[in-house]
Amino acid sequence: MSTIVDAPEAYFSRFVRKDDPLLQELEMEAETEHIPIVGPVVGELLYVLSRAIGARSILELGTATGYSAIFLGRACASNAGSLTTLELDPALAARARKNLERAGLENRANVICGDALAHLPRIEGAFDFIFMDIEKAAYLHALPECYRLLRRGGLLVADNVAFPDADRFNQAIFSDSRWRSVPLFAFLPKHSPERDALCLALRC
């Protein structure tokens, strides 16, 4: 019978990218200030997925200091596209704008300060990719707007779906024939928390 490597968490921690000073600075800030971020593994996954589907229009729900937005914005820049990101906290939104500017993405990313559920009905356009990382109890309420805003064949990625408050969202998207979804439970180094699940969902 095949077996996996010894100490798999230590083994895969060796493959975490550490070559970006700005991202490393934001990781240190997040640890010091207890700001939840996706970490370098999920950040890289967001970048790879965005590039893989050729996403030119990306929507992010929940910016914090802009850590995940930098990965998404860089994917947009590679595809000559743009990122729209929503953040409830004015201080965090201001920090996200500054960090996106530091990353050279000020012309690719638009940070909107406000409640995501309140703003979603006002947003127009067909997005290629949506990343959702707001309060988990709000995921279910945001799902119909995500369906409206995503193009057919677009990709929705929801973070932290192992949290109890995401249960109703998990049940809803799994049973909805308009989505093809897969929840992935994994070890995610430097993610908040490191053992968590992501939902990847294709809009049919």
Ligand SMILES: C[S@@+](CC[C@H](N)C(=O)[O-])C[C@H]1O[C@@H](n2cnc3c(N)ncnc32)[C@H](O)[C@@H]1O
Contents of the next structure:
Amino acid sequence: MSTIVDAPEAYFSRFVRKDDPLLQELEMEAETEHIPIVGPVVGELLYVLSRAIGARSILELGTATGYSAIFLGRACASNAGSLTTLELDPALAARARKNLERAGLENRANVICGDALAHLPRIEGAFDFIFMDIEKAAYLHALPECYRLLRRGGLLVADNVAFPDADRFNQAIFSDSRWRSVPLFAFLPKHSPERDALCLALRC
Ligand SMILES: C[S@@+](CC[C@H](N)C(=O)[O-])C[C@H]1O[C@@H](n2cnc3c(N)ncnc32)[C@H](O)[C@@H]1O
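Show the form predicted together with the ligand, please, because up to now only the form predicted alone has appeared in this conversation.
Up next: the whole complex, starting with the chain shown before.
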């Protein structure tokens, strides 16, 4: 009978990238200040997915210090595209702008300060990729706008869907034939929290 490796968490932690000083600084800062960020595995996943679909236009809901925005901005940059990212907290939005500038992405990323739910109706699509990472109870309310703003065949990734507050979102997207979605429960090193789920959804 085959079985998986012993201590899979320790084993897979060996495959986490640690080669970017700026990202490592932001990871340490997030740990010290208890800022919930996606961490290096989900960051890399966002990069891989957005590059894989050739995303040129990316929207992020929930910037914090710009950690995930750096992965998304870099993916955009390699496709000569751009990132729009929304953050409620003005101090965090200012920090994210600085960090994106340090990453050399100031001409690729636009940080908008405001409530994503209030701002979304004012945005025009079509985006190739949307990453949703705001308070989980808001996911359900943001879903119709994500549908409107994504192009057909575009990808929605929602973080932290293992939280009870995301339950109504999980139920809604799973039962809506306009989306093909898969919730992925996983061990995610340095993600906040490390055992959590992401929803990957294709807009049909
Ligand atoms: C989990 S953190 C985002 C982390 C970031 N995506 C990363 O991984 O680097 C969630 C952020 O969303 C912001 N936020 C919460 N509700 C929001 C809303 N309605 N509109 C915009 N931003 C919101 C919070 O201020 C917080 O900075």
